[in-house]
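Given next, in structure tokens, is a single chain: the form predicted alone.
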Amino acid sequence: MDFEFSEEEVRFRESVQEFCKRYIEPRWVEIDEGGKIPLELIKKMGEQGLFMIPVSEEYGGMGGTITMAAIAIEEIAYHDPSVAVAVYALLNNGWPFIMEKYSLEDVKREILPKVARGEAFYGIASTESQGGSDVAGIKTLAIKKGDKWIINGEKTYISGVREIQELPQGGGYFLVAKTGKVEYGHRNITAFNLILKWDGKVREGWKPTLFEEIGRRGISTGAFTLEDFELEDKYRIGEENKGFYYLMEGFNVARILVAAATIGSGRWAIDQAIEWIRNRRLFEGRPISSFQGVSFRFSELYGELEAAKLLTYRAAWLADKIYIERDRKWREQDLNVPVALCKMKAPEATGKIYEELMKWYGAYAYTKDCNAFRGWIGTLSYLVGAEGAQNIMRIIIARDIIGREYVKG
């Protein structure tokens, strides 16, 4: 067993750190307060190669690994602990990777280079109002007519709705829709490259709205309806009625990157805690770290974050074995528990760190002069359900370890 990053990975982390210190760290509060990632920053991130890290170089990617993508997302989140910039980056790493695997060649060449350069956005559109984790219950319907699909339905709590409208090329989503009867189940789901705005032109049949979120405000969240939206069949991803399986692959990668983002934010919170408990003095000048009620709790939380980090990079390593190296020793289902563990552990560990940090700060934490609340609320989004609810992760773990037949509802 080797618990060290390779020399290439260490150098890569250093290059991302340097970029983040220069372009993200000085602006993260402004980004969160203003509710918008500047387009010039998105462009700089594209130039730096922070999008499509595990995508092949021939499509504009870096030809790297999921582990390297996790490293980048962790560092971005450390320098923007509200995680908004990290969320933008993780979406434009994970979903283009799955899109590359199953889309037609000319579609990949059309879309991916523009995403890599930061000219277009590519995210995920699966959640509907009746529930995000219940993918089998989606109601968006795609009906094939000739060489086109006519899509009707709505998606909600979708990231990037504003960015698609504002970026020069636009962008779209990895969309899943029913391509048979709208009945409960996963065998009639097909995936599409839903291109909503391209070459600066918004396509007909797309009606977006925006939500006002309480955290990670730099990246937009919204909803949209599709009304007789026409999409050429070439934009279908993979085989008809296999979209559920492609979506689960995408979630495997996305959940690893989400865990990495919350770890990066948690690291920032830990560093703020160390500085505060060393220097905050009470009762005849004692640092509050000298009280066991503080230092013992700090030790527990530090351990939880380290455990989450190990789980996350173990899952990333295994994903590389399966998806990048195609090592036949491993099966895709071997990722189920490792991915669910890191997605379960990392946001929860970070949430606990922020809660304790704010208690240590005291009343100061309840002001906007203290920026801890930005990280707390931003990472909270992954406790309340984004990229899979926390209890869904528990179901996956219980199902695979105890046995599916013993955990059925």
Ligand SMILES: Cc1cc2nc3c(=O)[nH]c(=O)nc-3n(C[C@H](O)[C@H](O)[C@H](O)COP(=O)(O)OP(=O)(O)OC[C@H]3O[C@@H](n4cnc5c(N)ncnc54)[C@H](O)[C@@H]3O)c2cc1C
Second form
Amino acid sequence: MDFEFSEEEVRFRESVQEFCKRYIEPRWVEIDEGGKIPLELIKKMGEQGLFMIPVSEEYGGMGGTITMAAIAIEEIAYHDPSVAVAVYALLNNGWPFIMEKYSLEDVKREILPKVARGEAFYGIASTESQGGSDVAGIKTLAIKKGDKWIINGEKTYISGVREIQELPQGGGYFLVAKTGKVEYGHRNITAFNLILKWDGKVREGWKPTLFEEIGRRGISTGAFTLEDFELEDKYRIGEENKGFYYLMEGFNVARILVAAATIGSGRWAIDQAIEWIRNRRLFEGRPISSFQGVSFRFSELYGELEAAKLLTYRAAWLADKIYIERDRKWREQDLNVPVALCKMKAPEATGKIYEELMKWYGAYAYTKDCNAFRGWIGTLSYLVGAEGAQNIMRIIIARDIIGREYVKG
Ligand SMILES: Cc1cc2nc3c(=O)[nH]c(=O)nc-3n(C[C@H](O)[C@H](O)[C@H](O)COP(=O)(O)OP(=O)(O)OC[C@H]3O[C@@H](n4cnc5c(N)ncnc54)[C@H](O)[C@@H]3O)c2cc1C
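Same protein, different condition: the form predicted alone was shown, now please give the form predicted together with the ligand.
Up next: the whole complex, starting with the chain shown before.
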């Protein structure tokens, strides 16, 4: 058992920290208030190699690991605890990784280098208005006509809708749609590289709208309809009707990175807490950390974050064994529980830290001078459902540990 990061990983973390200190930390409040990550920052992040870390170098990636991607996302979120910049980066790490695995060569060469350079966005479009947790129930339909797919449907609560419109090259999504006919189940789902704006041109049949979010405002959330949207068959991802399984693989990677993001934000909250409870003095000048009602709770929360961190890097280590090293000792199903555990624990630990930090701040927390609320609401996005609802993580864990037949609803 080895609890140390390698020398390469330590150096990589330091280089990301240096970048974040210089380009992200001074702007994170402005990004959250303004509701936008500046395009020049996205470009700089691309130049720094913060997108597509686990993707092969031949497509513009770093040829790194999922552990390295988790390190980068954790650091980005520490320096922007609202997590918006980290979310932008994690989507453009996790989903291109799965896209690379199953897409055609010329499509990878067409899409991935632009995502790596921060000129185009590549996210995930799975959720529909009738309920994101029930992927088997999606209704977006792709019908094959000759060498094209005609796609009709609606996706909602999708990250990056505005960025696709604003980035010079555009971008798109790992889309899941029913093929043939809309029938409940996992088997007739196919995945596509849904290119919405490419080479600066918006493709016909795409109608986007934007939501006004309460938090992590730097990255947009929106919806879109597809009306007789035409997509060439070369953009299909892998085999027809296997899309559900590719989606689950994508979630395995993305959820580890989500956990890393909330850990970075939680670490920031812990540092703010230490500073505050040491210096806030009450009852004849005693630091509030000298009251056990404060310090005991601090210790518990610190422990929860440390536990979540171990779960997250254990899941990243295992994902590297399975997806990068292709170590036959492990099967993909072995990731189910470790990934669900870190996606369940990390946002919940960080959410609790923020709630307590706000109380330790007292009335100050309830003003916009105190930025803790930005981290709290940003983390909340992962408690209300982003990258999979918390109860869905509990279902995955219960199914694997107790047994599918004993927990069927
Ligand atoms: C900020 C933000 C960004 C997002 N970005 C994207 C994106 O880029 N792409 C994308 O595809 N989606 C995105 N989503 C959507 C996200 O994937 C969904 O929120 C998630 O899948 C849950 O779906 P839902 O919100 O429709 O809730 P529902 O699925 O309707 O669930 C509602 C509630 O019921 C609970 N629940 C559901 N089923 C069960 C069950 N069997 N047992 C117990 N409880 C259950 C859930 O835990 C939840 O609390 C984003 C969401 C947010 C908040």
